[in-house]
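Have a look below at one chain only, the form predicted on its own, in structure tokens format.
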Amino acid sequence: MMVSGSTRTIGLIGNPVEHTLSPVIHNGISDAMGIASVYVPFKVDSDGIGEAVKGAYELNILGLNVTVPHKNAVMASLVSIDEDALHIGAVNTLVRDEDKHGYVGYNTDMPGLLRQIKEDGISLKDRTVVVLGAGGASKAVVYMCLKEGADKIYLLNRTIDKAKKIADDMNEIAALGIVKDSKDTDASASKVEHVEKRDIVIPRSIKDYNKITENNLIVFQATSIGLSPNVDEVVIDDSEFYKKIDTGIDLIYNPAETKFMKLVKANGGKAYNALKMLLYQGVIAYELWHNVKVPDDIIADIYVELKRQVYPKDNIVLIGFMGSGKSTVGKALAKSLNMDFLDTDEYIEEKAGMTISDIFEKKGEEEFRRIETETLCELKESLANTIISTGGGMPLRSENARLLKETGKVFYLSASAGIIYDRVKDDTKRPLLMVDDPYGKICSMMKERKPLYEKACDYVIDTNSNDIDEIIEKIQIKVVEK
């Protein structure tokens, strides 16, 4: 990322901010789109929020995200507030307004969540929704459900007063017709019983549980219960409740699968975490700041980087042209690092019961590429502590390139066309080289593939030397880099 005199600053204010993943989103988008802006986190104490907002404007900062504990307090320092943010009572995005000489406040959290659930095929229209918790996130979820035309909303919380306050506020908005198509929506509150356990309140049953008689519920888990490292905690541990759930959405994204999600799935429902919500709220904020539309392919790439940050894998993936040394280097590297080794071509052959050449001949290259994608989807979930050698064409599909990065650190083993030709010229098992001029074929294929390999990898390793020990040492140095 090059910084010049025309580079604009965007950033985050909150306390703490050290854990934020937002720079991954915003700096990643700027790099991919060639936009001259840089995203920086700023730690701001509660008593300095007004001065921070004023100072940011004077410093010509283009826009800011706002995180805890400032989402409510920052509203007093803004020149105007978007209607949705006003009703939710929280702002997480500040957009510079030169005419008003200040910042306009928005809430992109709920639009981000709505984009996620719509992408997952979930509609709130005429549905019965249960919201667990009665904090700021719960209020925003209820508001979203109102706007989307949910039929009935149950608020379950350990203290009924907080839930009732949200229900009353939202029903007042609905009754006034401020939210379109929501006048008939009913929000009601119920209390969750709880016990103390290691200074964490653990709800175990629901008072008046039988009042929720509907099935096929959509449930939003909007508390911090189950957040890593307390992964064995859950708001409600009652199988009868989970049998009623069609879809569960946990606003927690770490761990990837909370106990709430596991219980939903164990009882036949679908379950999702909210990592995509984090992504989409950031994308929406970026688009507001820069007045652009972020392309879907860039969003998909950023989502992979988020998953790599939150759910890192210890695998090593080797990509490159045929003959670049992936299998040879991979086996030696696995022995050196005491890791397992897997060759994806061999894995596919064993699973299909035929050679790669036979698959090409009988089913065609396109079908083989589809099998590669299917294989990666399976392996990225199951493999750990493994060196993975891939087929030469595997990273050519953008979908595969993303799957490889989700699987582990990706190394592109690079070699010249001449070296490659010397290594594979006598190999009769290469269907793509069964031509009159294999060297010319190698040159043309490498010209096409090299930029795709470079885009798909984390590191490039030169293998022209054929010195296995030297190549392994280069990879090991990169593996331990932070």
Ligand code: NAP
The other form holds:
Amino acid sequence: MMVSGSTRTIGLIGNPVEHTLSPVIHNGISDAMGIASVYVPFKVDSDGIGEAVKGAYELNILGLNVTVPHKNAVMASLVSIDEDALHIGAVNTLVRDEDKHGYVGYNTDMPGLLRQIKEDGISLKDRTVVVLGAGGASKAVVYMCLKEGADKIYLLNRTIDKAKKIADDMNEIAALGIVKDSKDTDASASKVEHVEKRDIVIPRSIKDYNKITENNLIVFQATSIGLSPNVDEVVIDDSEFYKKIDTGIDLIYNPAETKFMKLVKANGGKAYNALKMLLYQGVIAYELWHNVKVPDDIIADIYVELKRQVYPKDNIVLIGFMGSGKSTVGKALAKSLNMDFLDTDEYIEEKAGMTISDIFEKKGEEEFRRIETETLCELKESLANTIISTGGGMPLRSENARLLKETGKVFYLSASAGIIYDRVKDDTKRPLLMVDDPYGKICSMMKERKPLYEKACDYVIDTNSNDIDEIIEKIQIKVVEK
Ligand code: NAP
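Moving on from the form predicted on its own, kindly provide the form predicted together with the ligand as a structure.
All chains and molecules follow, beginning with the one already shown.
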């Protein structure tokens, strides 16, 4: 992004801030939407928070995210605070207010999580919910459950006093009818219940949680247990507890599948991590700052970029027109880098038990594209250290283009229409070229596909030279590049 005199600054204050993923979200949206704002992390010590907020306003900073340890302390430095953030007791987004000459505080974590679960078809209305943990995130989760009309909320934490404090605060809010809609619901429906002493210690015995008699539970895992690298840890590991769970949401997103999620699934429940919560809290903040609606396709692209950062893959994906050299280059590259090689067309043919031409002829192109998507979903999970040569039409569907990026670094092998024609003119196995004017067909198809290949790739590699060694060297240079 080019910075000009009118570029606005947005950013993050916290300590530490070095590992934040928020620049991926915000700078990604600005780039995609052509909005002139740049997101920068600022490390701020606890005793400097008031001055930092004041200084940010004077520096004309449009908006800020706030992370640990300032989400609570920052509230004293704001000109006003949104009602939900006030009830949760934490602000993670500051929105500039010229009239009030300062920042208004919001909490976008809670609506971020709510947007994620709604997207997954999860409703909290009249449900029994268990929240594991009683830290900052837990309070936002309990508040969300209250607002969304959960029937009963069990709050379980190692330190019982912290769970009691959240429960008391939330019951007070519910009793006062402060939360919209809570006045009209049955008193018990708005209450946060805490079962006597909760001592979440690993390993814990069943008697610590067997007071929960309900089944069909929704459980939010809001402790820090299970976070990478301690991926084998979980606060409760008794399958009797997991048998009661219908849906488990782990607020941890690294690893992608936590031990908690594995246990929920192993006992028949559905399980989700909360990477989308991170995505959506950012999107909601961005929309507040810029007064825009971020389109769904841009959000989907940003989500892929987040996944690539959090769950990096070491595969190399080659895309491009037929005859661009994906198979030849791919095999030579695999040999040179000591990696495996897979051709998606060959893989599909083997699985379907028929050739690509037959699939086109008997089932149609649309069905073939669907098979490609299904294949990519499978391969992105199963492949590692592999060079993947793809069918020429694979990245044409935006869904496939995103899956390819999740699978590895994507290289577009480009060549002119004339070179492509020379390479494929004698090949009788290309169903799309069985026409009177194959060169004309190549030209028109390339015109349509080139921008899609460029959008789907990380790097463009010119292959017009036909020099395999030179092409491989160009790719290798990019592979080691950060
Ligand atoms: P926090 O305020 O530090 O709370 C940590 C919680 O974990 C407390 O309930 C704590 O219990 C519990 N805990 C820690 N060590 C434990 C142990 N050895 N045994 C049992 N319980 C233990 O953290 P937070 O801000 O609420 O965040 C909680 C988790 O949510 C973190 O993993 C964070 O990464 C994740 N999170 C994700 C998102 C997202 O966007 N997806 C957003 C926010 C948070 P005690 O009270 O007894 O210490």
